[in-house]
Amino acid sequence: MCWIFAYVWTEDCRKNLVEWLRMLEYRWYDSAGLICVWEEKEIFLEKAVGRVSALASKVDEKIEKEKNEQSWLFTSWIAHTRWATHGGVTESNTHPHYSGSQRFYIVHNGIIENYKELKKSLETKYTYYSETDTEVVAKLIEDMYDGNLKSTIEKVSEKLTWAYSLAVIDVQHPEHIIAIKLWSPLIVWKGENGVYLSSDINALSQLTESFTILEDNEMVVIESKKYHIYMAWERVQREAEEVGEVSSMSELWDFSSFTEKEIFEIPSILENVFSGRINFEEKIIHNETLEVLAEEEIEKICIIASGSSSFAWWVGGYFFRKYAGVPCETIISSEFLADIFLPEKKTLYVFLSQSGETADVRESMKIVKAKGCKTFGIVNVVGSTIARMSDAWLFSHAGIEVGVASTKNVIAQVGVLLLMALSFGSKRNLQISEIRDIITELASLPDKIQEVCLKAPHIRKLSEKYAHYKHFFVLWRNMMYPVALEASLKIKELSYVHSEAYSAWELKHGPLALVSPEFPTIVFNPSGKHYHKTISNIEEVRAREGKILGFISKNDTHKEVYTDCIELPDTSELLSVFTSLTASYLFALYLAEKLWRDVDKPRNLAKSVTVE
């Protein structure tokens, strides 16, 4: 999985190219590379392992050396940030990759599943310098070149299996860049001085006011200040789309990381989620999409997601059963793909994805749509594949999330799912008085989250106290179940510390054997119907000298059973999901910082999983 960027400009592009590439780094960051081509066929090629800053240093050094030489005018370029899938993190595996004669250079996002077969078919003609599937495509372009790069790439694409977005430049004709896509995202737009091509809308939205999204099997040919889109040899006419809301990701202000900043943005994100969807004065939900949906004949909800979004849908499942009285099944998207799909026409299939490009979620939706079932998307990126494929959708309005470990978007998804459940419930058996009470509570939720954020110094202090432990239990009951799973995941993602999430009900069915003074237990036990039963489980841990960190309500009357406490604002069991998640994010963040982890870019991870 990688991210690509290309540009045909009228001026020397090297001054800005690294900064543009840096805007994509929040998604991938194993290595980066670029090639610029001058109109006289001179090339400027650099690659570097690690962050874009490593590439920037090499580019700056090379430009500095050229100051007293001829002034080159590099007007076309393709660039890439990588998250390794084929081959290790080495400079030889870093994009751009080139053909045997080094005439054609290529950058690629995706996975070519049949690359080994293609590589074998070409091994008598070419030698290979990398372990990547992308280099094979570069060699294949040269092998099939018919004198016309456009027709060549069309023929090459027919031989490739699975997902890709490709951008290719011919150093003999640098005024052209040609790109094609299948399943992996790709957008194009025209700027003041030329044409841009990228895999990411959010990271580059500050450069343009409109863009065009390529559909599967479409090709874009960029030349000078114009571009044309083709499908099956035919020219495609399509109106550009306006860029929606844009969030700045460049300013950290006084925060230690983008992840910390994004956690502190949660109160304003929830205001975005509710804005235009809840009338707090009249205490009603008023959203046209939800109102239409609530009138349809839907007997069951099936929510499909992966990663942190899967924990959001788990909470959503409780909401639909409790407030809408609708059966709700929740499925991990990769397991959905592996299982047998039995379509149900009166089921609404809801798909969650932060990027709107998550591969297994996207492929699950294709299966559901092929069977004629209703689909609904909850995504953060306007114009993303899942948003465009859905029969109906709502956006989470979380803005750009730079931190790889999702935080504010998860809570935004939980908020959207709650609104959906309440809207469904209003057309069924949920009492108006109960809806009004919940809406009254929701009006205060941003302030409650802000109260949690103000406890950051205390949470940091506790995180530092627990930072020397190598293992954690995370326990819960009922609606806190997905909260504990998500909290455990964040500890693993950010700090690389082993963490196990278990139901408190199951503690004595085996996991209790692991409890010891060196294996602390984190317990989510805010006020609610299962509070006293969880206290009994805590006593079992104490009896075995286990240390206990409790995420509890401010009014908790059994604080003496905990070794340490993080007190949450007094609120209902429903809203404690939001406050508990926020507090758990801060704990995981500060735990990781104490261990000197790169919290914005955890090792081995990528922001958007665009390939299976």
Second form
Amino acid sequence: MCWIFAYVWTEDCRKNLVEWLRMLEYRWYDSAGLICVWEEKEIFLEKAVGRVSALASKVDEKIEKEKNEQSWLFTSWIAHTRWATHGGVTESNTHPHYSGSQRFYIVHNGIIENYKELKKSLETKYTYYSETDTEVVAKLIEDMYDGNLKSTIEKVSEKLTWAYSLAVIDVQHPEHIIAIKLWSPLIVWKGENGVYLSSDINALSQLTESFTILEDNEMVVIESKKYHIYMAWERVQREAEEVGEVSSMSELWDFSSFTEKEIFEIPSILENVFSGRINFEEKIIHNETLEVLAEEEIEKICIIASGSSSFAWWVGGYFFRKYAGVPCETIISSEFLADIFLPEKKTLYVFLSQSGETADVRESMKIVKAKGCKTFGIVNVVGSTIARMSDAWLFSHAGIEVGVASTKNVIAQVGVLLLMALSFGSKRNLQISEIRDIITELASLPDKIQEVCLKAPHIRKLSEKYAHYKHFFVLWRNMMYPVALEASLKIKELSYVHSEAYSAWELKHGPLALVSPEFPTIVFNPSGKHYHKTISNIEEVRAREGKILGFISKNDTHKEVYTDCIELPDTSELLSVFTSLTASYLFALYLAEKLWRDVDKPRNLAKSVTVE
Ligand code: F6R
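Hand over the structure of the form predicted together with fructose -6-phosphate (F6R); the form predicted alone is what we had up.
Below, the chain from earlier opens the complete complex, with every other chain and molecule after it.
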């Protein structure tokens, strides 16, 4: 699904090849492949199943073996890391794919929905070696080749249905690379020694802060050290854009994984989220985007997202109702797409996405925009598609997230949603004194999270104690609901252990039947108005010999009901959302580590889901 390409004219790019490949490793990793073509039309094709590092070792080995035998001035290369959609994780399904005569090589990000019909139409002419949709496009290019690769790709693209970005090399003309995009992201940058192309902003942002982001249906023709962009056969003049704030790929330092490091970064991420948006001295929300938005005639908020981002919006929904008195509907993006959209002009449609590229979120936004409704993006990756499509936006300022499971960004999103709700509230009925109290509390939030992080050894011990269980219940009430859903998701995705989030209220309407000594229950029970009712629910579980792990506040008065507990700093119910989430991330992480899971790259998952 994801690829990066670099085109180099005068440089020996051997060491860069491997370096650039590693920049993509954090995203997709089922398999990876590359092809380099140099002046004499020699090709260097390598593929490997597994991590990018497996490909990198193969490339290293090959380079070492052939050292000094040739000059290795590559004209061009395309590389790809694959997250399997069509066909299993095998070397033959790994990109680049090639045409019948092996003249055209292609890498592709996306899905070609009509590939079966296309495959059938070419069946008598070509033998297929893979199960992929991409190979069909390679064959189609050869079949339709009219002597000019650019016009051929234009014609081929008219035959393709659905989202893709693809890049093609013609071995007969290695001085050219042509790429085209529809929906899937694609960016291009002219560096000192050549032109670089990537489907991942974070990867290229390691090299530059300014690049050209291709629009849908645009084609880029890279030739020697320059590139030209075309739209519907016409040349388009476009300068590279300063993307401004770019995250740098982080170092692991002494942490056992990027996921752990990213959880420990949460205090400083929250400082980023508040910086320039809260005036702590005057105790006011101070941000132009939010102020303009809060003045608008908005009667309802509709928040759309998927996965962990969708749990952040869920918390946001409570904030909007509670602090702004604005009705807030929250919808999973894929369900939004499946449903009938009835546009409401006075509704603000908020889209949450870490990557800014998630296909269902992006497609939902297109539907909303097409009906002339106002969109607002909360996105982490600067320059991403969703950020660019939004009428207005705020960045979540979480920095690059290397761990596939989102952690620090979810908390950053919750922070941004809280500021938005307070800003709306300030223009409506929220008392100034209440805003001031919340801001006073928020000033201490990074320190409170730090306190949670200091509990890591205790949390690790408990994770290890619970690591032999095959199932977990995660119970919640009210604002803790999304926290429980998110905690449960993290347990599933990091440790591959079954976990179910359930309302503590709902338990006795059916799921209580599952409770047994072998089915422990995790409970989020901070102090607040639901505290005592949750204690009653815990007693019901205890009466069935269920074990209880409580995420509770330090001053909890019923500690005896829990089998074990993780004591969190005393905070208001509002801030306990942040502290509980952080603690739950540590619990899921250490549970997974105890089970020897690869926490940064959980099986079957991709960091950025660019296909529906
Ligand atoms: C889970 C996780 C995913 C993402 C989801 C949306 O830990 O990371 O559930 O939250 O794929 O991704 P974004 O936020 O990039 O739209």
